[in-house]
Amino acid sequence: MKIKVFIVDDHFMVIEGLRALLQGAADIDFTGHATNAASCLAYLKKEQPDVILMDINLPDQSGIDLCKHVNENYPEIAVLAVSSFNQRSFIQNMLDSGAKGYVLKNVTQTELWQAIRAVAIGKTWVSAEVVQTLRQRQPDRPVITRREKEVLECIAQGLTNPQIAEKLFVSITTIESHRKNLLHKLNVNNTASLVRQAFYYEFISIQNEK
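Requested chain, on its own and in the form predicted on its own:
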């Protein structure tokens, strides 16, 4: 089953560049593109890709707002931000809005394929350069236990509480308790922010491929 990929960017050169990078991957299928948020939303009413490669700077609406709309209305679609912005605020806002990953527009073909495959199955993918930006001016790290770190890694892989419980041989209630503690320790209120902070504090690897 091929991964259906849709591109949202207002520059045709970028669209064609990304489309060229997708070529050669036997399991990835380019299904179309939009140059603004309105066209993207119109397309989604008819067809739903597996992954959207989304720019932040769109002419009619911020990619951050578009990402949030897609996440709320089409939760089965994974948004992978592809941006020239490597500033902490943009990265955080995209991830907080539901993006499953964030790569820069200088991404290599190999990494783009890896990122698409990762987010398509619910994993989180953040490029190395982006992680370094998130880790700048890092404050004192909160203390987390070995088990909490294991739970964090599972969450970054897109596993649900029951799946994590089965993998770690503990009860679902225990996993729920660990997740609640992690949200408190990392001072966040949703899974996207939790994963972002996990990258930020180096609790999990840059590209969680486990």
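Taking the form predicted on its own as the starting point, write out the structure of the form predicted together with the DNA.
The next block holds one chain only.
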């Protein structure tokens, strides 16, 4: 019985590439592909592969969500994440969402085969480079509370304490306290470095318009 493999990726070239890499494996059968989450789900309603090779970046939905969904509704299907990002957050998110494996897009043919065989029988397969990344001690990210994060966002938006107080319906002194705690937690001593560190630790991102 061959291992049925389905591919989800929005890049034609990746699909073709994976397909080419799969060729020659006697025990692996390529059963189809989808370029977005929706058509993947549609396919799954009719047929279920053994393994899904899945990208993290899909046009309609994140691979994270799709992975979660597949895991909940088709627990027998193993998801093998195929990503170009060797970054802790991505890896952790995919594995947390139920992915059985994570390989990079520079994967070799033999490793891809191994990975597929591994996840197909319920094992976990993570590329060596990915394991490396996971092993690296992550910088101690300070723990800030929900409220502190709100205040931090307001600060970064350029609001003053009185303005923040008004916005959050609390006293000015409360904001001063939160601010004091934030300075301590992020180990800085003024607004400028507070904002810089907030970006560094990704408590806030640059998206917020003006």
